[in-house]
Each structure stands twice: as structure tokens, then as C-alpha cells.
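Here's a solo chain for you in C-alpha cells, the form predicted alone.
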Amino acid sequence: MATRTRRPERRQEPLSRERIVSAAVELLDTVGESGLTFRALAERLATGPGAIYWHVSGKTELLAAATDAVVATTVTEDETDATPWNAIRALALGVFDAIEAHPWVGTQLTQAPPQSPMLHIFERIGRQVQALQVPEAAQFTAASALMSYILGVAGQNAANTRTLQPGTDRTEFLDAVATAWEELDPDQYAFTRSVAGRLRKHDDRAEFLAGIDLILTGISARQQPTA
């Protein structure tokens, strides 16, 4: 009788904090914050909840770590050769794209405690504001304005995307909204009607960067000596 050769068991990748956080990001992208439980995470990692608690104390810490992991990809680029203006644009667009790809990040950034990933973004913005030679008394205002715009617009864009039904065609959706704008009362909504065509064909990322440029133009203009 032939003997069956026993196949060696597949060796599991050692459980680590990095592996747990990576799996948490994947789970958050799939089911959102409410679906992130240690039971669901344990099933994804083929381990027990107790093993996860060895590396992460609870959901709050796990959400912060997952957010930090996503944000880290936006603040690690070398800006040595970039002008402060371009460095801010690149950072802003990185945050915009990260929140669009991971909509839950926007919410977590606004709720995070001190020493949070949000401070990494604020620090990078602030250093570029200083490089623009903004007067010290205006640096906090300038950096805060940029920070608020970046998180606000990126978060709103992600929220808009999440409200759309799966399979919704963006072009058709914008066309329907623009058409509705064009049919508004001309006396009450004269401006809204006038820009309906722009809504129909606008690009979210391009408009976002245009807003960054407006803020930077304003910051630069305040530094010019008055006649």
C-alpha cells in the first residue's frame, strides 16, 4: 500500500503590529469604522483577538495607527528641491488623494487626539509657510487656513463619493445636478445658474488645487509692501 507523503504545513507570517495595522486599513476600506472589530480583524488575520490585544490596546489606538499609516504616505516625499508653494500643493494633493482612497481617514483626522497624524500634516504645512517668509505673527493663521481648507474640502469630497450609490456614473450624476441648477429660480439663484455649466465638467482635483493656489496667492499678497 502506497504511503501518502505529508505536505508541510504552510508557515504563517508572524503577527506584528505592522501586519495588524495593514489588515485594519483593508478592513476599514471595505466596511468602514463601524465594521472594524477585533473579532473581524482576528478572522482576517487567522488568529485570536487576544493575540491582537498583545500589540494594540483597543480600537481607539488601532484607528489612530491605521490613520497614521495612511497619512505617513503623504508626508514622506523629499521636498528638498521643491519650492514652498509646490511643496504645499504636493502635500495637499497627497492628503486629498489619501482621503479619497480611504474616506474614513478624513473623519479620524478631525477626531484624533494630540500628537495625532493631523499634527504631522500641520507641521509640514507650517514649515513651508515659514519658507515662504510669512511674518511670524501671521504664520499660525496661514498654516491653519491651509490645513482647514485641505481637510475640509478633501473630507467633503470623500463624503460626497460615499453618498453615491454603487455603480453611479459621475458624468451622468453631475449632468443631472447641473441641469437641476439651471432650472432654479433666476432671481434667487442667479449665480448658481451661471456656474451650472462649470459643475457639469469640473475636475475635483483640479478645483481643489486651484483653491490652494488662491489661498497661497492671498498669503503672498499680504506680504507685499503697500504703496
Contents of the next structure:
There are 2 protein chains.
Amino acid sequence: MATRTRRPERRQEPLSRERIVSAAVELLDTVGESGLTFRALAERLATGPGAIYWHVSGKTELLAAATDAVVATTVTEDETDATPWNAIRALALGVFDAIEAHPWVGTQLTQAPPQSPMLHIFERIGRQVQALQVPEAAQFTAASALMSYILGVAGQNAANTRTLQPGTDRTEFLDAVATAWEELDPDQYAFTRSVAGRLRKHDDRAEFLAGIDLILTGISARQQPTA
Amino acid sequence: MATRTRRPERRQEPLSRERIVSAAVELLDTVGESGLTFRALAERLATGPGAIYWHVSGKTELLAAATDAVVATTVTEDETDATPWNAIRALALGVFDAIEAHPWVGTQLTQAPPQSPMLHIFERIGRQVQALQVPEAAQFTAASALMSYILGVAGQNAANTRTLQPGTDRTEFLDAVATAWEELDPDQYAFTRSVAGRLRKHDDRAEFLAGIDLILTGISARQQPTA
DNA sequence: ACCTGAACACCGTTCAAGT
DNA sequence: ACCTGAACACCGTTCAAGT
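Next, give the form predicted together with another copy of the chain, keeping in mind that what was shown is the form predicted alone.
Every component of the complex follows; first up is the chain already shown.
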């Protein structure tokens, strides 16, 4: 009985919600949405699939928690000296960049009920809308429109990344789309063909911001009508 | 040998891509996204699951085809006498209504690559943007922003419907959300609390259109700067 | 209280075999 | 050419049994 077999070194810390969620994020980032499996996750945590259920109610909650974790690190403090316009741009860009780094977050945000992570962003957009002196009756519409736009771009970006072969890069992909557009029927797709070239020198971030600016212009114009 | 058993009457028409897709739409509408199963679909078509694969390459294609089928019926002809603003509103409302009638279409549109059904809508929005006299360099941004906004609302609507218990209705749901918002921490969620009441007398369609108008205002304001 | 891992019910997809 | 349905590989989730 002298030589008791030592425990495998692997089993360092006990399981915890925190460890599970961070392992899930890792899995999602490296193997993609389809790679997050209770079996794969259990293996990575050196345990059985059932163990995870003691800390997390199921896959839905796990995905929500992973999304929360990523969005939380992205949403930093407000720069108090920024103008409302720039604060909103910074907020929107934060979400945009988080999704570019973790495409599965885009899928998740557009599908999850508007609760949890996006509510915090809605609040901060709303405060800046107030700072823009938007009349109270129009504040909700303004903040909602900005949110919907951000989520729309988020979803499309995530979809694009999902379509993308892991090998090919962004510009190659845009080039392929542009070529496909240029080969469309000239009668049915006159407009699409006319803007196809623009795709080739396309900057996702800049385009996203231009859309934000468009909405902000609309919000401001409402207060001081042109005509 | 006189009494040969007759074939069951069920087996009317032969299988076809068309019949498969329309059965899939029916299943999605009645039982929801999780109800669309190759086994369930096969049973409804009085055949085995394998038969479907002869007409359709897999589930991804099946979902895309089902989405195409629904969107195609929604996109009617342009009313040629409408102003560009109204034409864009009508276009956007068409997508909005299709998703309200078939929530799974919202999920699908926001996740599918921007190809197929939305490309047609993009084209038609683009033509109206041209009709608005938007300078060529700004047309792509304008049409893209409108599309992203529409897809964003589509996704949120689909997510809300998915969250909704099949029993409860829309106003009950909004009331519950409003109550939840009003119970948030006043320091952290001052803005969200201040707009919660507005949710109670909230009209999804009107709010959606208000967002479209905001973007259109932004697009127009760019041409005749206020200052 | 927390972990283990076999077992259950259910997927999408394939494929040899039929007509 | 088109259909059949058993079989395969793989899920999420449960649960009796362990510590």
C-alpha cells in the first residue's frame, strides 16, 4: 500500500460557473458555434457532461452567459468629455468590434430576447440621445432605431463570417461578392450592379459608422426641420 | 388472390421540391423552427426521411428555400405612382409583415448570407434611393443602412415571438417587459426606466416605420445640409 | 454539496436495397 | 429515376450512483 497512485495533475481547480463559461467562450472562438458541445466542453474541463448541469441550467443559459461575458469586457466607461455623437459612435463601434472578434456573439445578440447584455447598451445610447436634446416623446424611437441598426449589422457580419471559409480573408470574399453582383441580370438588378464596384474598396467599419451618422443626422434634423 | 389489398389513398402526387418546400413552410408556421424535422416532414409527406434528400441537398437548403417562398409572395409589384419615400415604406412594411406572420423568416433572413431573398429587396430599395436623388457616392451607404435596420428589427421581432409563450398575446408581453424595466435600478437604468411607460402603448408597426423615416430624413438632410 | 458517466430520446444524413 | 427505411454518428439532457 506504499505506492498509492497519484491523482492526474489535470484536476486543478474545482468546477465553477466561471470556469465553465470561460471554457465555452474559448471553444466558441476556436471551433465556432457548432463546436460548443457539452461533451467537448466536459472533456476540456476534464469531467463528464453531467457535471456542467450542476452549475448551468442548459445550453441556452450557457450561450447567454458566454455572450454576457464578452459584451461586458467590451463595454468600457464613458469618456465624459466626448460629445454625444462621438459617445454613440464609440458605443456602437465597441459592439461592432466585439462581434468582429467573436462572430458567434452577433448571432446570439440578434436572437436573444432584448434583455441582458443589450439592455445595458440601450441605456447608454439612450442617455446620449437625451444629451442630444431630443424631445422626450422621440427619445425611445431614436434609441430603438440605433439599436436595431446595430443589431442588424451585427447579424449580417456574423452571417458573413459564418459563410466565409476559414481560409479565405475578408477582401477576397468581398471581391467574390462584387464579381457575383456584376454578373446579375442588368434589367432586374440595375442598382445592385451599379454599386458592386464599391464593394471592392469597402471598409466594414467605416460603412457601419456612416450608417450610424445617417441615423444621427435624421435624429437631429427632426428638431430643426430644414423646410 | 382475388382480394388484393388496395393502396392507401394517401399517396396522391409524387414527391417534388415544390411539395416538400410548401410542407416545410406549413410545419414551420404551425410547430415552429424546432418542429421542422426530416422525420416529421417525411411523415407529413407519407414517405421516408431519405426520400427528401433526393430533391433537396440538406436542411440548410430546405430552410433557404422555405424563406424564399415566403418572401417571394410578399414582394409585390411597385406602385408606380408612389413617391420614393412611400415606396420604401411599403417595401419595408412588406418584409415586416411577412416576419410577423412567419417569425422563423426573421431568424432565417438575419442569418442567411445576404444572397438570395434579401438581394431582391436591396435592389428595389436602391432604386428608390436613386429616385430620391441621392448622389451616387452615397447610394450604397443609404441602401445598406436601410437594409441593416430592417434586418435588425426582423431579428428582434423573431426573437420576441420565440420568447413569447404561444398562449400570451403581444400586449401582455409588452406590459411584462415594461414592468420589468420599471423595476430596474434607478441609478444604473435611468433612461430605460424613463421610457418604460411608452412600451405599454407601443405599436410595433408604427415604431418600425418611425425608424425608417428617421433614416430617410438623415439621407435627405445630407443633400441639403441644415447649417 | 458536487461530480461521474452510462443511458435516453432525438437529431441530420447516408446508403444498400428495392421499384 | 425515384423511393424506402434501417443504420450511423452525434446531439442535449437526465439520473442513479458515487465521493
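C-alpha atoms forming the largest set that superposes within 1.5 Å between two forms make up the rigid core. If you're wondering where the values come from, they're calculated on a predicted model, not measured in any experiment. Residue numbers count along the first chain shown, from 1.
Novice: With both forms fitted on the core, give yes or no for whether the Cα of residue 216 moves by 2 angstroms or more between these two forms.
Specialist: Superposed on the core, residue 216 moves its C-alpha less than 2 Å between these two forms.
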